[in-house]
Amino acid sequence: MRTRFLGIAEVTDVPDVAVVVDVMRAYTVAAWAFTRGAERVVLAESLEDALAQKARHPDWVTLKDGSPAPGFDLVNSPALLRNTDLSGRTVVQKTTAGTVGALAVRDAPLVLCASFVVAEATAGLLRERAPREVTFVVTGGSGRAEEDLACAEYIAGRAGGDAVNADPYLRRAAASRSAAELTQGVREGSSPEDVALCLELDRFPFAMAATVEGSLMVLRQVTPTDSPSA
């Protein structure tokens, strides 16, 4: 399986696959919105988007990032979000690089959405696809975050069938930028407890993939038959 990581502008084909890595903290919270019983994310393409699925659909549940804002119901953080119940609700999301990242390949015939806590279920899902060529979307920093690239780079070695350790590469994120200015409360809409959060490997035993549902970029719960708990 060959491989490649690129930032979110160096995207300029459609992938065959793509893996959208977010680890703080967009694709983290999506999978805590799972397990807090969403039914699906919607990733919108921007604020206003957001606000017009809300005004659409009241019943649907709006996050982004920063400070809380009218017509936004959570933030973009997994500490603020793990207690809310959202079963059966649809979440609307948008971030300032995960959700961009998604939408750049959307039209892939398949589209992840990864995080340290769906590590495995993600490799696990692309080992049974065989992929020839995954394309690694690496979205913070200008593809130079380095707590999605060691994540990215964490998959891709499960996704070979490597027995990889994952210590030197929760270590990298966790000694990342963006893990200072979350612990140190530098982004707003955030809470300390987050870097805990986005760096519990495994946490969940679903991956995430996304895909078109009429005008709607939708990520939706996967697991893989190789995982532990299928």
Ligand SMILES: O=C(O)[C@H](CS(=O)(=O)O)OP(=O)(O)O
The other form holds:
Amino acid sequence: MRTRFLGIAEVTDVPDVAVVVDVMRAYTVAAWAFTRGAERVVLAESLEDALAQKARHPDWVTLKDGSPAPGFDLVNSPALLRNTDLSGRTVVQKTTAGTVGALAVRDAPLVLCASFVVAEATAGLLRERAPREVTFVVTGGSGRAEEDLACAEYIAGRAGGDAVNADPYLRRAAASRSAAELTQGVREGSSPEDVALCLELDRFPFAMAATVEGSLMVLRQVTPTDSPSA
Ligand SMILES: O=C(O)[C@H](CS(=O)(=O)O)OP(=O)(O)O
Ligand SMILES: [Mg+2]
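Output the structure of the form predicted together with the named molecule; the preceding block shows the form predicted on its own.
Every component of the complex follows; first up is the chain already shown.
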């Protein structure tokens, strides 16, 4: 399995298989939303798009990064979301990096959205599919966000069947600029517990796949059938 690690702006083709990585915090938050019962997560193109979806579907739950804003029900924080009952709900998510990265590869036949909390399930799905090439979209910091790159490299190793020690990858993420900003409370719409929740390796047994459904890009849970090979 060949691997490429690209920032969002570096994606100029349509990959066969894309793994869009956002550890802090979009795809940790999405995984928590599924765990709290969400049926699907609609990845919105813009804040206006998210609000338009809400106007059409008042029962949908809108979520954005940064500070709380009128028309949005939730912020992009795993700690602030994890006690919210989302049973059967559709969540509309718009963030600065994560959702943008998925929309950049929307035409790819397989798009997985990932973070450390779903790392092994994502790797398991890749082992199952055994593609010739996987493009990892490293969403933060123009492709250089250490938490996303570390997670992408870890998943790539596990997808190749290697027995990878996760500790150095988690340490890189813990030392990242994003982690520092979240810990220091620089980012609005955050909790001091967010970093720890974003670093919970394999907290959840499912992966997350995004597909185009009509005019929407929709993220759903998917569970690999294979068992870890190491
Ligand atoms: O909510 C987050 O932590 C970030 C905000 S920003 O990219 O640092 O402005 O969004 P995400 O898309 O989850 O990285
Ligand atoms: Mg991020």
